[in-house]
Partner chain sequence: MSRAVITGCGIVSALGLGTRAFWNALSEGRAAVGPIRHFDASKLPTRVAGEVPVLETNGTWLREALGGHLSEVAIEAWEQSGALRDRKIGFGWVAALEAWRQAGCGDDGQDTWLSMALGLEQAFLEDFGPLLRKEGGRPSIDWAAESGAPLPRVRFRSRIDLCAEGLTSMLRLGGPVIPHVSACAAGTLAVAHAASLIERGAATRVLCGASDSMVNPLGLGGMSRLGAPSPRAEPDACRPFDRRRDGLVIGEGAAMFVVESEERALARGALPLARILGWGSTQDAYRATAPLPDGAMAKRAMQQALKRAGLSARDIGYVNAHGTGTPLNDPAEARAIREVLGHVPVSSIKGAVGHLMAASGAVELAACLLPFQRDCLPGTAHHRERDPECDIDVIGERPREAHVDTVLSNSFGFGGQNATIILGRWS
Amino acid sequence: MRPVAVVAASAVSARGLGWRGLGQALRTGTSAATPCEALGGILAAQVPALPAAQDVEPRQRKLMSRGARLSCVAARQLFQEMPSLPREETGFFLGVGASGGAVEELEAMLEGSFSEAHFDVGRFGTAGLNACNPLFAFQLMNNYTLCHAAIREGLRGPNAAIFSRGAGTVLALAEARYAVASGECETALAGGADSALHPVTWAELRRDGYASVMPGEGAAVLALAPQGTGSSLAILERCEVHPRRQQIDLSLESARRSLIAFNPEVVVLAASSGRGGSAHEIAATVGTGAVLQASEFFGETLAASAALATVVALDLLQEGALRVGVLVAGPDESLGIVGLVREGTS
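Is it possible to get the structure of the chain by itself, in the form predicted alone?
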């Protein structure tokens, strides 16, 4: 298996476009939260107005969820910063969130699908679907968060959209790393895109007990290639998911040992206060002064959390750290670990 390097990156967050400088901003800054009109004025980390040079054409936006639009912007930004990246044989692996369609279309579909106060599958297949625009499906199918960006950039290599609430995006990174390391493709893009600002997604989080979490949105994409094929930003040395099992203590201990073995100088933690208590404890084993809390900075961005934390880690490497670990917690207490090192220190 070939060592794999990160050769380019992009990010879209409440801090705007770009990933350079996010490490220092995380060390010194505070959240960029503003009142969110769609969620009744609560504080949320919203992506500011998107530049026209990267944004999706207005006609195409009608087909997209917010997460899909953010993934398109992140992918376009990546290719604009590194136009020499190949496209046709490039793989694409993305952590994606829940559906995020237009609320008015969703209400019309549900209204047509209910019979005597109960959801009726038969009515859904007839009156429900007839009540909404046929193109609404392109917004609802969460794999289209990847598809729209892949079509827009002409990517035709191996691909997978992986539903993620955090740690699942580390699995997308692991799939991309394996595809490159095994020679299945020479280049692969990997990352995550999501928005917790959709009213349905926010309702889901509140239902599950995360009402204290500050919602956010964002996307980040990394380009991976075999080490030595060009200039690299970092070596992707570790990329693994420790899923919750019946004996959860064993999973947590496995993650703890893996992080300690990696021996990071800094840990970027993507686990908000409303979840991932075990992740906080594991991160602290490397020294509480070396742990940076990304979720309080970007908000809870769900499938984008791991990817945004990873581009922060990249930025910290540029500042001089030799090893930076990313620890991501999912709501099911699955833990993801990404390990980045500067070239020559593996």
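In this text the structure is predicted, and so the values were computed from the model without any measurement. Numbering follows the first chain given and starts at 1. Rigid core: the largest C-alpha set superposing within 1.5 Å between the two forms. What changes on going to the form predicted in complex with the partner chain:
N263 is not among the residues whose C-alpha shifts by 2 Å or more between these two forms once the rigid core is aligned; its shift stays under 2 Å.
The rigid-core alignment places the CA of S115 2 Å or more apart between these two forms.
For G154, the Cα coordinates differ by under 2 angstroms between these two forms after the core has been superposed.
Moving on from the form predicted alone, please list the structure of the form predicted in complex with the partner chain.
The following holds one chain only.
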């Protein structure tokens, strides 16, 4: 198996576009929270207006969920930063969130489907369906978070969309890493994209006990290639998931041991504050100097959280760190670990 390097990266988050400088901003800054109209004015980490150079065409947006649009923006940014990246046989593995169609379309469909406060299948089949954009179904298909970006950038290699509420995106990173390490492809993109600002997603989070977290949105993508084939930003040394088990202590202990074995100087923590206590404890007991809390900075970005935390780790390596770990604990209570090291220090 070939060692795998990160050769390029991109990010879109409440801090805007780009990943360089996120480490420093996270150390010193506060979250860029603003009131979210779609969620009744609560504070949320929303992505600011997207630059036209990366954003998708208005016509295409009708086909897209918010997560898909952010994924497209992150992928475009990656290729703008590194135009020499190949495309045709490049793999693409992405952690994606839940369905997320436009609420206005849903409202129009519902109005046409209810009769005196009762859902009427017959009305739905006629007035309800006809009231909404016929392309609404494409907004609901969450694999399109990957497909739209692949179509836009011409990525035709091996691929998979993996549902993620946190650690699932670490599995996507692991698959991309394996695809490159095993020679299945020479380059692979991997990351995650999601928005917790959709009202249904937010309602689910609250019901699951995450009412105190700040919802966020974003996307981050890493380009992976065999070590030594180009300019390397870091070596992707570790990608693993420690699943939620019947005895939760066993999962926590195996994740803690793995992180200790990796021996990071800094741990970037992507853990929802609502239930992330165990992950905080792990990060605090691995014997490292610093623990940086990414989720309070980016908000709870679900499928994007592991990827956003990983680009922060990448930035910390550019600033001088030698080994940076990422610990991911999403609402599914799985724990993910990503380990990046500066080339030459593995």
